[in-house]
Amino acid sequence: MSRDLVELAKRRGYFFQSASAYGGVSGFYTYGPEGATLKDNVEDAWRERFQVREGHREIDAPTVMPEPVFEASGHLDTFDDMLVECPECGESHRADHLIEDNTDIEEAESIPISEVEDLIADHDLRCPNCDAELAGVPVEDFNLMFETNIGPGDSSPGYLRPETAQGIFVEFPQLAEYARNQLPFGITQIGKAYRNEISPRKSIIRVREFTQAELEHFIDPTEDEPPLDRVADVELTLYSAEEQEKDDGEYVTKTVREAVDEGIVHEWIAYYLGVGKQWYESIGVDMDRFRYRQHLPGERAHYSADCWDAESEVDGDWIEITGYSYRSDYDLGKHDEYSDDDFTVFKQYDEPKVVERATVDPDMSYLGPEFGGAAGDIADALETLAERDRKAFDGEEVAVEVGGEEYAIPTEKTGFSVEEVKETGEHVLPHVVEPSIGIDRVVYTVLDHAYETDEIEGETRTRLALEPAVAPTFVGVFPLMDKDGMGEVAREITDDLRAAGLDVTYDDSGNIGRRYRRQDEVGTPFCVTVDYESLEDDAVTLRERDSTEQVRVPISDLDDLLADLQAGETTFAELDAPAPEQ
């Protein structure tokens, strides 16, 4: 089937890989006329559902940031795959995707690297490429960031970013002043990531360049709850990671709300599961083929604190399309203690509170000379620890850690102090839900899930039975044959369905038959021949694509009839229905 569908993506103008007239380069894939259609009408799709019903606003962040932004964020530290180099022919490997596509373990990145290397030599693994042995060749983490340089020279190190989300953390600031820092709220953002990927494989689904659709929601994990009555009986189907490590493991159905008084899901991410299900389901995600896996604790990003999958099956394998996690304050956080910049937001209270506040006045006459210059980055530890953990100061010392030396301060030196104050707000670090769905995984598992044969007057049918909402070309016009006034008439309903708002293809090549099977190889929902009969009656012939059926329609109301079947306010069975009796 993969074979199959990636030989008709190409051919029908879907994706291909690019700069083949140079050989072509792994990792990179460009889509063509109907593919670049499909990915932006699968784009405003996740756009109406995720950002415009959910009351949420869309930034565009640039692609490449500098280094610090990356040193906060951790990436540059722990954004990491496995690797494995061939010491024959030197190709390089994922090393756990050579342990998931050699043996029964799934999910092999959560597995420590010291195991991956006992798995390899345990199952003989070999290199694909030149089946030399990879037993005892050592497994390394590989970064997959692309590193840049921001100017000339060598001075302003940057990296494309590997997920849009950076690009919203780090403008929080200016953000939350246009929210008017009021929890809680959402920005979305729709463009292209980079990862250096070690072994890309499988067209788009594993790729260099990739678009990404995120939603970086902002909220106060004390007050703020989820609308869960929206999608409360919808059902999801869940692989939980207590499921996973059980031998015999299953999934289970449960409706969100179940889910989370279940203690299965945590509320927020519920709620999100629920809203994505709806809405795989309206792009063609064959909901068959699609569940929402846990992450295992060895197999969570850094800055998640849990995160669901959602996965369809592809080509015989579960393959992630979005990521749904929970990653607390750890992003705002970072950034506020690496940046110079503000990343709470001020929580104004009903009415003010009397409390009691530590602080500390370090006395620097003392802090200066005995410890030279790092006696500022001291004073700022203490500060730090006394809004912590004020019980540090009870002893006659206090250890505090600057630079990874630990330096040991008199208490009275510390200044430290307890005070009742009367505060009007207090200032908080909102935690961060993300949904973060990769668009070309997705518009391959639609494309996969469309995918059907069947037979049709004696000949086998290739088609791609696209949902209508996201299908690349909706209809097909053609004139029976072009003469005696037949294709004029076509190509005028092409212009005015044209100016209607569709997408729309006008065909005279072939015989009606050949020019069927081309739009229903590339999806096209609908065709509207105009034949010898529409130069007397002014209708024409409209033929749905799954089923083959045919009904005739006035040419006046056909803009307004296909606009119709296209939101779904009308199905094609129900033109195609015999008029009640009388």
Given for the second form:
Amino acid sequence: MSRDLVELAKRRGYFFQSASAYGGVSGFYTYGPEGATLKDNVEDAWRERFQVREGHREIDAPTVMPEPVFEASGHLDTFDDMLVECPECGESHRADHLIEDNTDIEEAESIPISEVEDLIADHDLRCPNCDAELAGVPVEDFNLMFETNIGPGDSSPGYLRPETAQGIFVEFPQLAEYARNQLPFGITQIGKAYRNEISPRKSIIRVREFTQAELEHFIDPTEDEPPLDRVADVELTLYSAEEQEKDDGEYVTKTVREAVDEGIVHEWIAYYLGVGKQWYESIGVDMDRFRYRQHLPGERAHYSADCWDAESEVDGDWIEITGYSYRSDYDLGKHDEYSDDDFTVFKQYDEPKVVERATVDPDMSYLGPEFGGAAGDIADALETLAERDRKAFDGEEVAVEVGGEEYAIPTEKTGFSVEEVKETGEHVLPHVVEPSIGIDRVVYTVLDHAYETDEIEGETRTRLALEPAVAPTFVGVFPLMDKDGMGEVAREITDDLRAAGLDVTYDDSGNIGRRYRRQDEVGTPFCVTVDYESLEDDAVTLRERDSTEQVRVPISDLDDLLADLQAGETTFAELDAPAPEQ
Ligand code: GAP
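For the form predicted in complex with glycyl-adenosine-5'-phosphate instead of the form predicted on its own, what are the coordinates?
The next block holds the full complex; its first chain is the one shown before.
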């Protein structure tokens, strides 16, 4: 099936290996005319559901970012996969994938490297390329980011972003100002992300350049609640980490409300699992081949406090198509710590509060002569200690550590006091809830779940049963033959439908049955045929892809009718039905 779909994708202009004229490079794909439009339609549907309907706003940040961003985010140190290189042929492999492919072990990503090396030896795993033994070959961490230099020379290293999210986090101070410092607010971004995958595979499912559609929802965890009512009744198929760790663990079906009430899923994550499920279904993901699985603790990314993956079944395998992560204050905390900007939001109290604040006013005429060059740092350390632990000032002396050395200062020389001050608010580091959608994997899933074969008039037909809302070509227009004026009428209809905003293909080559089959394979939901009768009655035949049923429709009604069919406001079956009695 997979090979059939990949072959169809190439032949019908969905996607194909890039630069194949030069041998191609694995992990890079080009979307052809149909694929690029399908991808656009999926992205538009995502925008409509995750952004417009939720009241979030989109930004567009650069794909290259300077090194300090990724030092702070932790990607430089920890965004690694496990690499094992064959000593015979030099081919690189992902060690965890070798284990998953050759043993019963699932999710080997969460296993520590030393155990992975043992498993390779215990299972006598071999190089998939040349069959050489891999036992005893060291497994190493391999950083997935593509490095580059910004400007000439190598003094300013940069990286292609491995996730679109960092482009949102680093701009948080500006975005918070835009949002008038009011939590919660959500920022989306859709664009390319880059990962130097050790072994790209399965066409567009694991590639080195791909598109992510991400939402970073900034919340105050002590106050903000998701609008759960909107999706409370949506049913979710869930496989929690707890169930995965049991011998007889299993998937459960719960509504969003039940999943939250029973403590299976964090309320914010559950909200977006509900939104997500509605969205995947609307674009044609088969809900019998869809589920949510929670990450095991060792599997989570370095920034994630909890994560649930949306998984779809394609070609007999379950693949991750989206990560729903609770990133807590990890990212904003890191950028707050590493940069000069403030990544907090000032939360105004309803009423000013009177609070006690401990302060120091060290006697420098004592600290200077007594401690010399360390005096300034000792004064700073005393101030920090007063904020953190005022009890430390209860005794005769206060101990502080500076530069690894301990100093004892008489309490009376610290100028310690507790004052009452009026505060109008406090600085809060927002938490982040993140649905991160891999558009390429969603596109592949939509195609795979739409791929069907059936028999029409004794012939096997292949069709893509794509949802009208995402189908890249919406209608094919054909003259029965390009003669006696039928071609002119068909071309006029084509122009009118294009002017009405529909994606139309005009085709006058080959017999009509062949033209229908071509559009069935492309996934075009409807075809219009102009025949001799059309020249008499100004009507055409409208054919539906899935049922192959046909109805006669006046040319003057076509654009409104097709727009209604695309918007789901009417169905083809309703067109065929007799008009209700007046
Ligand atoms: N900002 C969070 C993040 O990047 P992730 O789970 O690493 O999380 C999110 O990636 C989604 O991006 C995945 O669920 C997957 O659909 C997609 N993705 C990740 N790596 C990919 C690759 N090499 N090729 C295609 N899609 C990929």
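Residue numbers count along the first chain shown, from 1. Not measured: the values here are computed from a predicted model.
Enquirer: Single out the hinge among 328, 353, 200, 249, thinking of the two rigid parts turning against each other between these two forms.
Expert: For the motion between these two forms, the hinge residue: 353.
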